[in-house]
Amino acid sequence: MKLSELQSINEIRLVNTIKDDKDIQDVYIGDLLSFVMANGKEESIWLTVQRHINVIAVAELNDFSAIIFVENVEPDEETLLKANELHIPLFVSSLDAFALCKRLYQEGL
């Protein structure tokens, strides 16, 4: 799947600028950055609610294709301007974690 198919799910939705079209080869889900760290896996979507600076640092060093934060979590502006100067993408879906990744396989992922 490619970051632009996200955008064709009406539970999620693009907020920040980074129009990039990279592939997605895994989901990876977590709240506690030190474990996402040492386990995320590059071009994966990292489901989050953590909404701070620090998860476009762990996005960075895992490579991951674009961070979309569940249950209506928006990110704050300095986590928008990071994520824009370095250019990762930003969604924020209504769906919990576990509906989203049902919703993600259902689209085939």
Second form
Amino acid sequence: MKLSELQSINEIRLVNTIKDDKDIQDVYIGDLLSFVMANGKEESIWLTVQRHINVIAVAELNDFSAIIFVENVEPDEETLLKANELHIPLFVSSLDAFALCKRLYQEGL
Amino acid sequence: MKKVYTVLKDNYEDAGQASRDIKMTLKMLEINPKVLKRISIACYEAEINLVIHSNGGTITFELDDDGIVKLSFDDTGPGIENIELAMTPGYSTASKEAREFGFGAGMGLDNMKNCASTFDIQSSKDGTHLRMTFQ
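Got the form predicted alone; could you also share the form predicted together with the partner chain?
First the chain shown before, then all remaining chains and molecules of the complex.
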């Protein structure tokens, strides 16, 4: 699945200015950064409710394709700016992580 | 090659910057991606520990002619009271603030030890000194 295919899911919206069409190979769900660091795989999308700027460093170090903030969590302003700087697409979804995973699965991920 | 980074106490905004720079440096040198992943995890965890637990300190990155990466983390205290306990997965003394940001899972030192080829930690109230190598 490609990042651009996320646009067809109504419950997901891009919230920064990074338009990219990277591959999505996997999904990681988690809010404790040590677990995400240890277990996240490259080219994953990361589903989290952590909105703080530190998620950007974690996404970058893990080579994640994008971050999706679930349950309508809006990332902090600093998080948006840092993501633009490091070219990491950020999305917000109205769904919770489980519901979003079901949607992604339906879409072929 | 040698690079030294300064890490400030409670500077959450820039936490991870040194780890990112080290990763970029090694990526340009086309290091094995699996080794790079281990270095990234361990370096980030140790950098975060400097931010959330120490009074501040330095990170020293060295790459020798044999391709061995050495990372040193030296802070000025307050030290780890019980290293054995601190190494236990799930044990954490992180502040409420740090936990709100997603830190303090109590997995940091264990993650580092699992990623490093060699791991040595010494601590007193004057500071903690952590050495890791990767190959």
